[in-house]
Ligand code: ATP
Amino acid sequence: MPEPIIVLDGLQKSYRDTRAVDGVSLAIAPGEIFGFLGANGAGKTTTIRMLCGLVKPSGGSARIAGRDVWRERYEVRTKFGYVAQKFSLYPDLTVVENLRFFGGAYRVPRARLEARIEKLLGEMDLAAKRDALAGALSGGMKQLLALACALIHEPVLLFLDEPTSGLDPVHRQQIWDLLYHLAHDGTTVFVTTHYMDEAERCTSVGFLHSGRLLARETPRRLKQSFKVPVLDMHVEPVMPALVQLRAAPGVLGVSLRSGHGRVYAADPRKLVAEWQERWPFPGLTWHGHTWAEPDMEDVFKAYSQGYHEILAEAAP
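Can you give just this one chain, in the form predicted together with this ligand?
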């Protein structure tokens, strides 16, 4: 394995009573697309902000390209681009003026800057909007501009905090195509997302829960970490079915998927056998069931809800 570009070692951040990040250790190789997953408040943004030298760690350490992210934050800053959750653009500047501003802030040499701007305008499909005010762009275009600004100095590493939140599927795809190209050319991508189809596209995924890294694996291996299949129940009427199935003994949780109840249980085959013998829900009609291979939605549900009985140890 090549030298990791990012190394976290027991990284911690506390805010008064809150352990936002609770001893995270992890190494990320160059060219990876690392997906950082976790429920709201799990500590993802705090981790990224520490890595970007914006927040001082309370304990442990983190290094980017061998340098400490806090003590050497000014040197480290030249190595990465950061697309924050909230737009960091200047709404009263045009598209090109924003790019020039960030180019100046990152000290891109003048001779190089205009060529960089033209290249990024082309790649981000923003050439026609070059003189539009950033504040007047659509959400998708703003995000493409934020990405362009973060890439102006050709960083080896890119942090993106929910880059596709609220975007339509076409813009989401466009951003992911760009991330693929970047990774293909050797840029390391560290991205948080709540979209599990995006998590599937990462080369590896870390799952954060209450500030702790519960798992770090490829999406395929995370899906394989289920010890049992997922039970897909076709029961009607479906909404009361969800409530009653959830309360049934042996059921850990149920979610609605394509009009069916997706049932998580430590021993789902035993449950089905029991229900075939005696269906305990007189108001519900059982039309059938299938066994499903877990997908990343299931993985997210199981990790975030703490269904440890059905997960094999997936050590970070």
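I've shown you the form predicted together with this ligand. Could you give me the structure of the form predicted on its own?
Chain only, nothing else included.
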């Protein structure tokens, strides 16, 4: 087994009385696409900032490629590339000038740099835009340029903070095709995303909630962790139904899916039986119900809203 690229052991970060990251431990292998999931404020950004050597941990340890992320942070920074959610390159420089600047910053040898630039221009579909100002590019092209700049020094690890946020489906797919190619070649990808269809594409995902790592598994196994089916209620009018169903006894949560109310409950079959015997919502019309297999959006909702344990422990 190859040595992990990232190893976290009880990693902690506190700000006065607030524990932003609370004892996170995990290991990520080379070539893995790891999805780091959690609601806003869960501690994802703080964790990444510690891994990047920008914030000193309050406790525990973290290592990248065998080096301590804080004590050896200057050496560690040569091992990874980072792509921010918002465009963070130089808008007044051309595509090639941005690549040369970052190549110089990462001390890529001059003899190697031009070959790297040409290779990345081809892989990122940026060759026709090589002399265009970065600030004039479309959103998708800007993100491809940011990815190229992060890869200029051939890092073993790539951090991406919501890399496809706001992009159209074509550019989203293009970026994920590139990530698959990188992972196949051995680059480890550490990605945060709020798109659950993208979480499905990761080799494994970790859920962070209030600074604690609640789960780390493959998407398939996380979906299988639901011990009860998901209930889709076909009720009209649907928007008032969401409000009333959410307040019903025994209901943990409700979301809108394809025009229906998706109900999360520890014992959904009991709920259906009770409602068939006596429908408690006189202003709503019940047209029927179906049972659905949980997807990653259901998993995310359960973990981010704190009822995953009830669902996992409920009897089928």
